[in-house]
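In the form predicted alone, a lone chain appears below as structure tokens.
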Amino acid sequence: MELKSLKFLTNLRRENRQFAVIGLGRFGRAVCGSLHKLGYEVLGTDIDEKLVTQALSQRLASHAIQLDSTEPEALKEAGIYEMDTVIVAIGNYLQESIITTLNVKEAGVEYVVAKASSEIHGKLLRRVGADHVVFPEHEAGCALAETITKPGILERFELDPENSIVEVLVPEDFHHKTLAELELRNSYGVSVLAVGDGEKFSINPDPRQKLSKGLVMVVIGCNKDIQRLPL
């Protein structure tokens, strides 16, 4: 799994240097992985032992236990309430999901995101305490979508639901034009932060810079806007 569609890293704090894992399926071991090799502190659990040996085994968290995260006393005598941030990526048992989750915010987690497999998942997650609700199936499957639909997108970084930052192709409408000409805050409600090769990109262009094909530019907007670039 590519954790890069799924975004949700970029919203946890940069001071946080110890994470739980509480989940260890495919999105728990990706989630383990991805983090430890950032060179975070990472505890993974699971009540599966054969799940816990496998995350050991293939180095995905700096310690890795069994234990059943419905049980506040087993929570606490493995350390759980002490992390900086705890993920549940329990997702598809709701029940063990929501009583997880509810056990780590009752005892004093400061931060805690949870995996949830529908919107009602989520909804009775962030009743209970979730401080972020990620739901993982739905934004692979809307990323897929983009790629096939978009394929002149290369990144998003979503501010909200509705806004992003988009590194996207310069598309073959706008080769040879320059930004004054494109003026494409009037005919897309878009505007352009940087330009460049991908690599070394010139923030502010001067709108007198031409683009061309193979060129990059970041550009910001709603996202209804960013779909209507030619690209």
Given for the second form:
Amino acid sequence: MELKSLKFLTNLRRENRQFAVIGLGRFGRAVCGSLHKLGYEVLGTDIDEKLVTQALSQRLASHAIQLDSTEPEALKEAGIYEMDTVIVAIGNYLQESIITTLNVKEAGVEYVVAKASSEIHGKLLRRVGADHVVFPEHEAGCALAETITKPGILERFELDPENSIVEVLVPEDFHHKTLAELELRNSYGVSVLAVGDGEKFSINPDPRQKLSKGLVMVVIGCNKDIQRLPL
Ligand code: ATP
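Previous: the form predicted alone; requested now: the form predicted together with ligand ATP:
Next comes the full complex, and the chain you just saw is listed first.
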């Protein structure tokens, strides 16, 4: 779901970052295209020339280069080591994924995100220095389960595996009640950061403000507490 209000969460992220995505499979292309759409400078690379040409013609990246990421020299020449974030999006080629992650970490890239296709793959990636390991299939499955059970959650920004900031529709039970009356910190252990109508948010909302159906709230808390909200 694309919401204008999502900008609120997007704006929390650091500006002026340069990204490289290594591996332009389905996952890599999605990361590349989304970063590019968000206005970031992103370099896409793959060993497969066809995928590189496709990334450029589909405007998924600002730049795209064909290279073999297991070769440190090729990464250096392409300027990958100067990026502040590199995403290693090679899930199915274990050896290539591990060597690539090792290459970029050894060369001093500050933040490396790597895609794992299994538990053991994830462990190996951490061992060679990956700062963040993602399991897209597993995470997509969990997210689907949460969406089905909590349709009121519009967007989720994971702070860490236990805590999130979520954008939610004001539930029926909160209609015409003030934040002071609801005492969400006491009853649910969550805090409301902002309330808005999807266009404009009021940050640190007045506790005397009445909520109403159709408004959205940005809530911070641990996932278990967020799950207890009547959404
Ligand atoms: P998914 O759709 O889940 O991302 P996929 O099958 O499309 O999976 P993978 O098999 O994980 O993707 O590979 C991602 C990309 O990584 C492929 O396009 C592949 O060409 C590329 N790749 C594999 N080895 C290298 C390498 N040594 N250097 C650069 N790119 C590589």
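Residue numbers count along the first chain shown, from 1. Basically, rigid core = biggest C-alpha set you can superpose within 1.5 Å across the two forms. Since the structure is predicted, the reported quantities are computational estimates derived from the model, not experimental observations.
- Core-aligned CA deviation for F201 between these two forms: 2 Å or greater.
- L179: CA moves 2 Å or more between these two forms after rigid-core fitting.
- Comparing the forms between these two forms, the C-alpha position of V190 differs by 2 angstroms or more, with the core used for superposition.
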